[in-house]
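First comes one chain, alone, set out as structure tokens in the form predicted alone.
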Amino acid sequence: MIRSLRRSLNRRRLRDEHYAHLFEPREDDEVVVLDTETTGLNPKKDTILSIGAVIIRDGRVLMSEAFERFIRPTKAISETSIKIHHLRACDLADAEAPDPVIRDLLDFISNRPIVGYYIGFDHAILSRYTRRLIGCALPNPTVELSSMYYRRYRKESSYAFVDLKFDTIMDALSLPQLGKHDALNDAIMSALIYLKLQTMPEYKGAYG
């Protein structure tokens, strides 16, 4: 009920009807798996440097339709972030302005659910851009991979610790690791996690 009310309020805030389709229900099982690299770890203040995303259709990752874009920084990149993703201001001097990238991303995502590892962060920082551009937060439902994995993990007791680190999940599911902290590579690896978890009997209907 609360989720429905929030979605209705978000829809009323939409200023650009070109994006009204984002609020329409999806009639197939396609999802977009997404990752961002940013200037820091505060979604209220930091900005996006790169976005990688892939579509999953009929149980396949559509690499031929992958989305990868780089954004020129509008604020300083923290040293901590540079150590993680190795993107410096000089590397992005010729990158794009944010607005056309975000608009293209919205067209790419359409009304598909968005999947990701700690996707709440990506959703929050993307919503800062969409509020300015189209008046509302990103309306797509999200699927959190760490929660999916946690629900699948068979604990020996209710007190057992479940390691939810990305590398640990990849290893536990016997999935190949690509170069990390590259937005597109992280999106591809996240897509592999999603597909692997979807094939397990514990996961029939993962959008909850």
Contents of the next structure:
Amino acid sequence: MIRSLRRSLNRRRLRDEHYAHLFEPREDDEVVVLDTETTGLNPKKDTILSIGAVIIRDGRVLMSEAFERFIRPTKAISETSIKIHHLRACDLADAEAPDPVIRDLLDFISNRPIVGYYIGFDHAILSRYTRRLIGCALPNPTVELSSMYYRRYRKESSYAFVDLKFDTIMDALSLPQLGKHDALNDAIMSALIYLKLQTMPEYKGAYG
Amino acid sequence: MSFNDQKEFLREIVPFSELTETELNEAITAIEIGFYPQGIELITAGQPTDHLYLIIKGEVKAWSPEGELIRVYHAREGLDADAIIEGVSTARYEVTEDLICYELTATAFMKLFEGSEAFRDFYLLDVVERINYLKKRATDSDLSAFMVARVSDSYLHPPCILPPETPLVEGLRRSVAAKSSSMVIQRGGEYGIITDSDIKQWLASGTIDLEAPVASLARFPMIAVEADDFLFNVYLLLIQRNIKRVGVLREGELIGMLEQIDVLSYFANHSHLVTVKIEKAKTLDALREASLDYLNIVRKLYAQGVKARYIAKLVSEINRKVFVRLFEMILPEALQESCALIVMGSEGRGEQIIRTDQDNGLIIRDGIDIDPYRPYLDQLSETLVSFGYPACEGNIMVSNPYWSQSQSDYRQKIDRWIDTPEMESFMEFSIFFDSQCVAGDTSLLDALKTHLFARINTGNDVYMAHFAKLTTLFETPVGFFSTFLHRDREIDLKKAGIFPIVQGIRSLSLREEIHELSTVERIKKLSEAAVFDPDQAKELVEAFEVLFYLRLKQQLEALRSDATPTNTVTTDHLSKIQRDLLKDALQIVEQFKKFITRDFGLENLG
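Next up, the form predicted together with the partner chain in place of the form predicted alone?
Zooming out: every chain and molecule, the one shown earlier first.
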């Protein structure tokens, strides 16, 4: 109820009708798995440095249509972030301005649901860009991998703590690390997590 | 970025490693990542497949329509190229452990297949060629730092160059005068060749025409290399093409002929110094020092990519010289004339590269009392230990009275072995069967071998069969279609491959009365005797070489880190290429075991 209300509110804010299709419901079960690298961890202030995204169609990660773009930073990159993604300002000196990248990303995602690990963060930061660009927040529904994972793993550790660290999840699902952590690799690995979790039953509780 | 990671992954997989940058980039655009949970049928037998699956993680099993397990696929293996090429799959592929894989569309695969010769060859070559191909790569990549010798560093023979219209008889005259083993015919800017073995063949087939112009008989173009090519590559070329010589060009001009024998001696040259040192050693200490140098030679030769069996040959030559010197220095002269010092087992076959045990013994002429000489024999064994030949578990050495006995005692021993077919006697018999006299009176051993063959060949079929059955004593961990069956991380090369080949070949040699000792020589003789066909022989030699090479690699690495050399390799520590080599070799071993089982009728044996 509230969700649909918020959704129609968001729709009314859309300024560019070219993107009206983002609000259409999706007919097939395709999703986009997405990851961003940023200057820091504050979605209100920090900016995007790179975006990696892949489409999942018929149980396949479409590498041949993968999305990978880099954005020139307008503010300093925090030291903690550099340690994570190894992107320094000088690495991105020749990268693009944000607007064309975000527009292409919206075309790429279309009306597919967005899947990711702590996708709330990526969604929040991307919405800051889309609000400026097309007037509204990113309208696509999101799927949170860590909760998908939690719903399948809490049984084994009923009241205990379920470790939701990315690498822990990868290990627990015995998925391979494909190269280093960058936006596209993380998107691909997240896609594998998604595919694998989909084949596993959810835990409905002891009486469920 | 990520795309580079994908590329790196592909580059690791033969034959994608052979693609050009452009081809690889194109391949990347046609690749998706797939995930299939355990239990899914990936390819249906009798159906076409629209993808080549390259396993990133997981396991796939291939089943024949009759339900027989054909092959197990693991990471970095691709399936099923044949199904794409043939348009239909002959097997059923089932995911047996959650599968993550790259998927290359069949169309893109066929495009690579048609566009790249290296790629095509890989899928079409037969096993032997594939082994050579992989080995070439293995050596290429291991050795880059060592391949410094160039063709021009080796001795080049002056070519005997003839004008095209020269009559054959005149050409022969000139090549004999020039002491050349080949005639080179220059026609325009092109060279052709007639070799001595061509002449021999024409003579044998009666098709020789002495008046014919040489150009009409020669093979054009002659295989040639550049003067600044790496000598090592020429060595590989000679082996691959199975030729004895190549022409050497500089700026299109023939400057000389490079003979196989010279290439080999170039690589073996380092050994020369050691042998001189051994022969000149005046004290045991000097001898010991010289003999320990062998390890440096082995390292050098291995690094230069010389085949393990040639290294073995060289090492056994060195060892032989050491034995001779020790024999002369330690044993009293009176005894030297009345005995034969023999080396047995792998040392006897010339297949011991790294000193892992000493199997030796002494045959003493009848009527000589050995007891007064025992202290000298003890000294001989102890000295060998200090020279780095560890005392073997079985205590098979001259200090053990059981292995230093009179000739007639040995004769009785042989009879007893044959009359009591049980494990211990088989083992002792095997070791002795491979013996070689290194010093003293050779005829003492010759007579015993004659006796041995005579005993075997007088109705001892049952003994023979039990002896041959040892070939299948240990399991070879490989499936029907060349993949490690269980996911054995550790493979005992000796049990899985080397011993079965050695024992099987030993059994055949015993039956066919072949006197050669080295396994490769025995295989050649058996092939000549039509026990098996030349292709089978070639395959077996290649497999033996691979196993030998991998064991040597393992041993050298162990020695470098001060560990004890063993026979065990961990497949995880092997490169993809080496694992492929090993799989193919074990596959051949498995077939050979079946051959032995049939040939000796072992199915009916209790």
